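Next up: a single chain in structure tokens, the form predicted alone.
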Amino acid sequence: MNARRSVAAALSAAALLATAACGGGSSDEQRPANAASPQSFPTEDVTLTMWWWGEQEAPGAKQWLADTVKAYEAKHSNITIKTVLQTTDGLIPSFEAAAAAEQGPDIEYFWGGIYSQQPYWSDSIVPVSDYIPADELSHYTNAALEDTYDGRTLTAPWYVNPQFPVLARTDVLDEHGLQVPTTWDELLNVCDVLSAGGVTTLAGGVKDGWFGGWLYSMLGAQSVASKDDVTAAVRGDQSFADPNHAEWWTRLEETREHGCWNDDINSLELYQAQQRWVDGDAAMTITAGTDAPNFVEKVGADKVTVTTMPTWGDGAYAGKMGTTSQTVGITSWSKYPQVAADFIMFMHTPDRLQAWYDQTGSLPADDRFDMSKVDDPVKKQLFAYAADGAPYLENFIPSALDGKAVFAGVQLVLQGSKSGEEAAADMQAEAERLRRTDRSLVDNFEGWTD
């Protein structure tokens, strides 16, 4: 890997919608001029390996992928596709090791945004737009927003993840004469009332860090004008200590001061605290969008309101839910990138789009999915939020900044060791350090913004 090596290795230390019913294609006629010709599509026996993640947040994905591989292999008798499900903590480190050795998967799963950009900056993937036509890629949700660099689409969106719904138990709130809060003042009042009664308002866990990134995206998006504000701060054209980037830290500090969280939030991992909400010991929690319907089902839809983070800012994204697409890419060492691309396009055919929704209950990242087939009210609401969503801010900062400033800062603010102002200053200092130590960082982010 050359001088464009990304900051992704830092994370090893530490994730619209038209209703047209037509679907994607996987035909030779769709190949762009710079892809393999129909005649060069291999006729010899070919084996591809796909490393992926997603069953953890979209249960049913494993069976869907197995069915999809089986259907594709039935159409192409010379193709064998092996799939390997990765762990959450092992997804990125395993790929980094494979990239260093230039061997491993042909198709790799990437979260969107920075997680699809960094592998390209380190020459670990080839743009999918080298092999998938532009008119096909134009249907893939969030591809242009998150996964395009200097006019080239790097990875292909697979499914949409609304980030992140707030689940409120109306039965718990009703017991205390409270309603679901929609504004910041209302939230702090709910926290005051419930904490006085020994009830947790928001159940969460930041021990493993990930929830810190969620909170940054949900709170920080309310005061920026666009995702370009964030990439500008990474480049140094703005500052993470400026009010539009820093004030969310003060709001986070207020949640601690008002007793909004479970006392052991720093001792619990991301998913552990959510059980408190299921058990009725907390009024609200926050989940991945793909998992929200499962949580609602456990409690009962009549007892739950699905909403967004209460608003404190007046930016364009206040009151909106962030949205991102989880993606797949083609590795730079794959001997058969045109076959990998063909399989990715097969994942977007009409039957596979519908089957994805039927088997996982989550939204495929393709505007050709027939939304009229969605009749579950919770899913309808989530998909509507996704259709009118905001950029998911965590996806637009370097992973090292996320881990060392956001993850760590949230932990320290919630345990009372740092003020919001101090955490904002730390984030700016870390951004400055990254610019000094990684000379490619500014150039990479300038190319992304353009």
Given for the second form:
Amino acid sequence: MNARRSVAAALSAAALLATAACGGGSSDEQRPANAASPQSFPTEDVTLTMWWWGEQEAPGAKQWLADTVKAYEAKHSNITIKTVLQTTDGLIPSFEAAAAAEQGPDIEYFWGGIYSQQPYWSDSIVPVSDYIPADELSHYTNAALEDTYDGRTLTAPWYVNPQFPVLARTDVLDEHGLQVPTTWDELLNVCDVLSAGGVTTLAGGVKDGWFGGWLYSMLGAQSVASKDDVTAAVRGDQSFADPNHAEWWTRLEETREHGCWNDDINSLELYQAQQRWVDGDAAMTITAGTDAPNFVEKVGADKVTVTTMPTWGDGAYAGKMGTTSQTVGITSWSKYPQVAADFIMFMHTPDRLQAWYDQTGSLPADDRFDMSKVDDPVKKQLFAYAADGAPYLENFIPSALDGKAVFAGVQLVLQGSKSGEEAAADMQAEAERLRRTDRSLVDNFEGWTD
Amino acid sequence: MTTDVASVGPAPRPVRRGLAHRLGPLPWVAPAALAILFVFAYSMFELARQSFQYEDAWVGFENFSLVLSDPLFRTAIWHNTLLLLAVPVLVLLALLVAVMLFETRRGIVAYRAILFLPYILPIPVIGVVFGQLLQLNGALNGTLDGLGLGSLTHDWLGNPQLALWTMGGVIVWKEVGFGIVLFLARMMSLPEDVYESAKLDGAGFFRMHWHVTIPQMRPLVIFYVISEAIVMVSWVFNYVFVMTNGQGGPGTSTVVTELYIYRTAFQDQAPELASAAAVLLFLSTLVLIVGFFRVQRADGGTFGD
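Swap state to the form predicted in complex with its partner chain from the form predicted alone:
Starting with the chain above, the whole complex follows.
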């Protein structure tokens, strides 16, 4: 986006060409079009560091990664890969600190969309498409939707997260003569009946903020025509106070008015609140798509219906689940980006894709994964939702807007100290302020949309 | 001549001794001084440089203007200012408890250890424990309910009107131990005969401590006030971060300046704005430090005597 990047890109290309000319060898079949040519694969000892996240939402990922690293190191005796699991709150700040010092991981985990765009805009990563061939990347799910800028794929999708399934306990609803709600009116009716009976309809926790972003994506997607509406509002071409962007805040306010949530939603973290649902103290909750099968298993599949957020809007995405891929990228300071890319491609080999599914129960972000091997009905349903999913809105707004307007606004609306209308106005005001403070924001978002 | 020389001869010697005396310690402190200079001076220079730049280009005071026009920054400053109200509470509590222990003497070692314990506990531990205790359905409200005091139960950390005060209460709980130990140590070193004289003159408990103890502890109280004021202005990040999962919530109700700087730098990815905010925070802390030295000087530099 700036001269610095162009110079850096030119220097990188020159260095890689020089390296390629100097020789070397590798045994891999998959080779990128440019930099990671067989000649550029190092023969000296190489140590890569990978900072990652995901065990939190896809239990089993840690073991899968350890196995994958082991298999890769067995194949390349001169390569060592160290993996460091990050915390949820620390994932972004740790990387930002590393980026400021230009040292740290060679491979970094990024959530999709804005989380893979921003590091590129700040020169912290190099596009994976510089090292991974286009025909290989074309198999990676959601890469084009979320992780592409100006024709370059920035990060490589790893696994798909259906964002976010609503899990309904039919046993709790049955006790009160209720059905799983599919429309907004039905949901509010369930809330009225259950709250009168002292039962929580929806278990949630917003103390840690993240759940606010989930709710924005699930409710807000129902009234926008496409993700471009959202990026247009970020650029200032639309307003977050316009009805198609603001209406969801009012729906959120209605959930509070109808007593849908647990009364301590503001003092609980999301993961603490989800346990209420497991314990049978709440009829419904919302989980990460990757983790949903585990929750269903804890309660018993016969007592659970996996569904989407009840519909209130008539937009194209009403009744759909969002879809996003969690990704990995290559840092701009990595001395061996070609090795990092090679490892990423190794993560997508058929054996590893199958192992990912077997060990985590979640969907690898690769259309070469053999879906016929999925026999669990819950997973099958989730994967079907993800295949026909809506864009996950939170991934298309700046993280500063997410944190300052969405996270904070949801907390206040659910606590009752702010109305939906006021929260929408706050979000618009914050977007306007961000356009002033982040002086590259509009240009970057224009490049992303184009 | 000889007499003249003798009469003026000794004069330069004290000068030479003085200079040598002054420069003598320099080699000993130079390594540490250089390290401190590098760590602080270099970082301060970098911070200041970054606060005047955007993407490596000089932008003058634009970053400061943007930060000062941010309602969240003003909110954060206001929250730090409100937390300063905890300082007099801390001083009064610490003095009160210290005097009580001083008067009691019995079991003083055990009490002192117990009261000092919160001060040495790591803030993340305190944050996690109080985060659980203060939940709406947590142990504190459960206990209040059990005692028939249900009307006193609140969503201590989930209610934006209460969250900052709750945070202040936790900070007081942790910081007061330092004051107690500090004041008690000073009281124990005060001359006994002063108290005996006061008693002979008929001074009661209140008058004796008001007119004898507290005046003699003035420099120490000032030190405690200033150091706790600095805590409230620029050392509360850990409490807020741990107890609100780094959000400063609900809403913006517990955002403080340090958290604003952290989030701006590492979550919003705007290091230049974070630098400008950090410079402003440094300047405000500097005012407190300068204030401390001025008071100390006006007091004749008696701290520690």
